[in-house]
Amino acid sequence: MSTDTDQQAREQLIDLAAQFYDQFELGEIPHMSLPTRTKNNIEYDDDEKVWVYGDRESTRSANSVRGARKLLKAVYTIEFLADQLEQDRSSTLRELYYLSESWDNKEAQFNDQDESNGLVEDLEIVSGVTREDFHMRPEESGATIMGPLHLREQTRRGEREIHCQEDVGEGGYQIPNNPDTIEFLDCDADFILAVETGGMRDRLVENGFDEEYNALIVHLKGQPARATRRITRRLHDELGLPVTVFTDGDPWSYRIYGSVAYGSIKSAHLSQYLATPDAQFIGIQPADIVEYDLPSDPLSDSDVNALESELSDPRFQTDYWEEQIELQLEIGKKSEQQALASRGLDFVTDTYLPERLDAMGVI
């Protein structure tokens, strides 16, 4: 059934299609302003306490035939997403693209699904609607929460309530795509633990994490979906849960991080829904490599890139970013979460999580 939500997004797209027939009749080539989205053009906002875009802005015009196709690909785009939230459907990111190539205009197909992943955020900017309300599901995630929520979700068949411990086998609950339709209903938990591997978040449940220290885990699943971090974000916002980001220790696994707690580069313009700048890092510090002598692999060329790039990233200049970092780059090494294990599978459950949670202030 249509709601109040989808009839908006719809007359969001509408008026934004309606935009370019205005200019058509003022004489002007059809435009389109978006933020740039690199590194450069974002800023801090003081305010939120995430990083989001600043004023420098890019243009999509049809003062050239490459400018000419984009923008004719955004107008049957917002076709079908209007037409779609109208017949209350929804499609995957991947259907889309595979959608374009039946548009009867070829120009308005899709090369790659790049193009039509980038066109619909470029919707989302411009129109102030996430694709959530678009009715555009990403491929299944498959993140998890395990432990002790109990929640009231909709499904197709109406309401139903679980227990992410209760409820649920060794899997945990699988976070929807639309976490906004969750109601919270009871939560004794006392934090949250996001986890990057499915490995290390096995091992904490098999070890019973989630009962002992009444914990949250949330499975991250590698780089975190926009429902993961949006339910994260809605779980510490409404359950005044403190939320801590347990990786391997690396330069890709602290984007994770940074990703979970200030936003990313392509989706600044949802910091403020997606992000949780309060998020703690609890995953394997440099100095963990060091202090228990871990198991590591040296450091490739892509990763001292990374380093080094993150050392002039803004969600990094920090003196904790700044002296974890210049020190993974002088002893050249990496580590996964997993390699806790080198001194026995339940260390990272008796010693080394709760040493780390309780010097945090988090226990």
The other form holds:
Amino acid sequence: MSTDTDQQAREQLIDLAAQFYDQFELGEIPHMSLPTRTKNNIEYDDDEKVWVYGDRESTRSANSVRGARKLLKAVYTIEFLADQLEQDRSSTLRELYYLSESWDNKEAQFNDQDESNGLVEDLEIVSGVTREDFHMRPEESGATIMGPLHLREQTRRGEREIHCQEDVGEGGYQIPNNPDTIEFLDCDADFILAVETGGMRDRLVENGFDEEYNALIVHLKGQPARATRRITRRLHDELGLPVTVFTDGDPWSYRIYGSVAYGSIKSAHLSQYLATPDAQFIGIQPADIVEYDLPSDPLSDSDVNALESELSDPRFQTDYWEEQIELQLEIGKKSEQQALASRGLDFVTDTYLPERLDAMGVI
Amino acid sequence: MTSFQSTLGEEPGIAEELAENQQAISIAEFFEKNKHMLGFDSGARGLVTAVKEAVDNALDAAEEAGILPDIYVEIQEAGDYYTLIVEDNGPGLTKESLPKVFGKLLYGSRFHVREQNRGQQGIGISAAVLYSQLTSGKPAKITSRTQGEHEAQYFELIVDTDENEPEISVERTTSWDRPHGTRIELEMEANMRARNQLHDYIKHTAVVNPHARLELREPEAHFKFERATDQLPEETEEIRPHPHGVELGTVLKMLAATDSHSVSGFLQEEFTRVGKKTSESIIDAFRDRHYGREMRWRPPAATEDIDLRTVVAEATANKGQDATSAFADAIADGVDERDRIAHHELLAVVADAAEDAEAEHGTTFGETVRENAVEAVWLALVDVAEDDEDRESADSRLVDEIYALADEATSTRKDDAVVYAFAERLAGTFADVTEADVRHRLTQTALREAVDRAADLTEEYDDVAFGDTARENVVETIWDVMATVPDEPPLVRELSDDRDAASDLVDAMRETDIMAPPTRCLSPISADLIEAGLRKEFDADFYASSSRDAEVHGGDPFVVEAGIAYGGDLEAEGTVDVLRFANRVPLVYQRGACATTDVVKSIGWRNYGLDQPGGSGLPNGPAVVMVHVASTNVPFTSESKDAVANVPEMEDEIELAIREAARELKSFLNKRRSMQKRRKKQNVLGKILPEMATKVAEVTGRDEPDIDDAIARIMNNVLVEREVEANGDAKAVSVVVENNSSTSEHLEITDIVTAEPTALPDDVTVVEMDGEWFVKWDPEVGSGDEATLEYEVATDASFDLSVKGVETEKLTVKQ
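The form predicted on its own done, now the form predicted in complex with its partner chain:
Complete assembly follows, chain above in first position.
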């Protein structure tokens, strides 16, 4: 943890406060401009091959009571973060929310955690400093890795060298909040298999899939945390490992793949840093539901809406996804990863994954 | 079976026997038994009504004499009875008239007069006397003194109900401290349960009579309402009835009574707003109604096989060839000249031709010759040629013309054949009429019947719809083509005996456009004084008033005025108060039966910013709605004059008057709401922004920034800012107005300076007072614009800016 980065981050925050100060002095209405964070304002960055924010901006301005409250909260948060950096402490997003209760000014307190989370994201974007550099952590730390990887992690209690198969239990290696403190030492893995659900991850580990196929099994735990996405990106960039994503076969899971591969809408300002554009989708594909005759549930109304909204999401506007989504709308079914168990517990490791990975040219 | 009829037959004396029991009853006796009709149905109410009648009388009396009214009302408790005393400073009553005014019902000077007065029938005060004598058995005690008399007259009297005449028990002179006026003392069985209504009555009377001084003393309260103005209401004048509002019976009575002989004279003499022109319009309308119009036919076209010259020549015998052909030519040309011609027009054409021919050729064209010519030409025009029996009706001129008119009147979608068939049938009517009345004279009703018959037949035989609209259009088109006849209207004496003709005249009067009646017979309060009255009695935030132009109902002009007071100390809970007035008299009872209340309920008050549960009924909120109806004859629902009857014309005007005032209320409330919102926003931002500024200063380690400009901008406010700069020894002062609002603002800025300002621009005035200079500047600053006033002062000075013309919520002043 370099104090230089901290110092820089702190200066960026104070500059932001100074900007408000100057606006007051000039008789202007205090405001800050942010890119609009909706799917209508993300565009593909050809160089980086990720989706980033477009040119549309929205302004937080003290013109309205709501806007003024937001800015007041922003200034209080800036003060808190600057102090935190100065004292080399860190806190979680949730702690920030509760901490605001202790602020002397009622107007500055957050109404809910979404508000404080959103505000931290705002500050990331405006200051160009990542949340991690503000020393802000999410509650649930990153997920786990299991596979033939040897690494060194800088912890507050000194450096630790860990092998992610030999030095860990069944649970695997816990990804720290800031994966940039990790140094990769050695890797025997051939590819990365990112898995959505814990059940499936445990199944793969139990069946020894990581050993058999030299796979790094990354547990996504639903919508992946930033740390998970960041380490995936680094493993891909630094070790040249192909990345595959294995999720349920429903619209929400496609979004999990989307955020691994293309970046999420909420953190599109960090896409270059978090997204792995080369990540490939294994399944469950709508085509698999048909091909393997998997047990399925009918699509609910909200599933259909989600699928339709994905059709208009620029990130999914590829031939592959359009075909798959339209197929799913046609068959009106969705299946979970665990549905593969209907063919036996080993079906997934013996048949499904090898067939899919082979078809994708990974093995 | 025994029938009742046969029993009656057996006892021939019964009708006579019954008749013996029938006798006339006096009006006084009638009201003795029907006290409620006059508002004396209970002790509580009786007292209020008695006060009301006495005060109304007193106000009328004083105003008529041009005296500013000063009225004293006292109510004393006397065991189970109450004594009511009302004193006024009116002109007093003569010894002769006094007993009748108080002791005879229906005695008064106003019943036959079209002029706005509080009292109308001459019932009120004598009914109070009657009520008092019925309940207490005591006579009324009346004192009156006319101007200049040394002594006052004192009477004690009761109403003799059998005869409806006053019965005087005491009559003497007395001394009285008022120089002129009347005092009445009545003792009656009563109670003060209606105390609120009594107070309301007095208070509301004060609202609409700002020129009167009123005092009320009752056992538990004592009020005085001083005058708000010394201006008496304008004196009213009597007017004649307006033609739009009289009924047949009235007209018949007027016809019998008038001195005029002709209808035209009658109309001009007896009615208001009728001059020569209007009376002609009325008489024309009367002719159309009474005589009908004559159908006008087209003269024959060149293509038609009708030569009028030959027709005339054939009908004219023994007049010499030249004269005959000149006569024939003149008639043919006269007819041809016209677009269409009616029978009476043809008569005129023939008469002219005959006279011209006589003058030129010396031959006499007598009555018979003229008649023959007219008949021949007319029959040719209406197509009844004598020796042309085998002609097909399909070729008839009448059918062709009716067809042309019907085709024009009906929609293009109607089948031509159908219209033609209809035209044939309608033309048949005219052909039939020819035998009865060759002139083709039809009233509109007869025409409509004919059209209906033809249309019904067409529907029946041709199996097509011939709807009401089509029929109406045909009637209208044909009626427009027809000509009003020149017949002289009957004389007045003939009319007065002819109910039907008189009814036609009444209809004609109603139909003709006539200017609204003059309003000098009315004495509206005026919008300004309504507002002043409301201000005097209600402490509110907002007042609005309206006064409509005069309208007519039943020949009586009326004016409706409305006022609204809102907010302030008015009761916010429950429904709004509706104050009703008629001819400056507050209406206290029967609120629910009054047209005024109905109208207030029917208005959608939510539109005007008042809460109205369910969207109808009386609105809620801190408001008073007042309505004043002034008329020469206010239509009350009963003799007690508590409620205005539901007369549509009047309801419309009441609604318009209320809406007019309510619109002002709406804009006031809207503005107030937006100011409230602005104030709320200002309050919140006024707290947040300084805190934000403090925090920003803390974080950046700088001094606190100045945030007034930013706040002014955020609030879309008008910012007035003064800067003083040293300019050598002197100081340069600039006052900058920055308008951040969305509308253009006109400001009145006064800068009070303790040193003499110099180098001022031209549009600024300076006044010096006691070593202080008042710099007055009235800039008009557009939305988003700035204006600057610059001047200099020689030495150090202190300044004080005051800004007007902008609501405080919208203004930020920095100095």
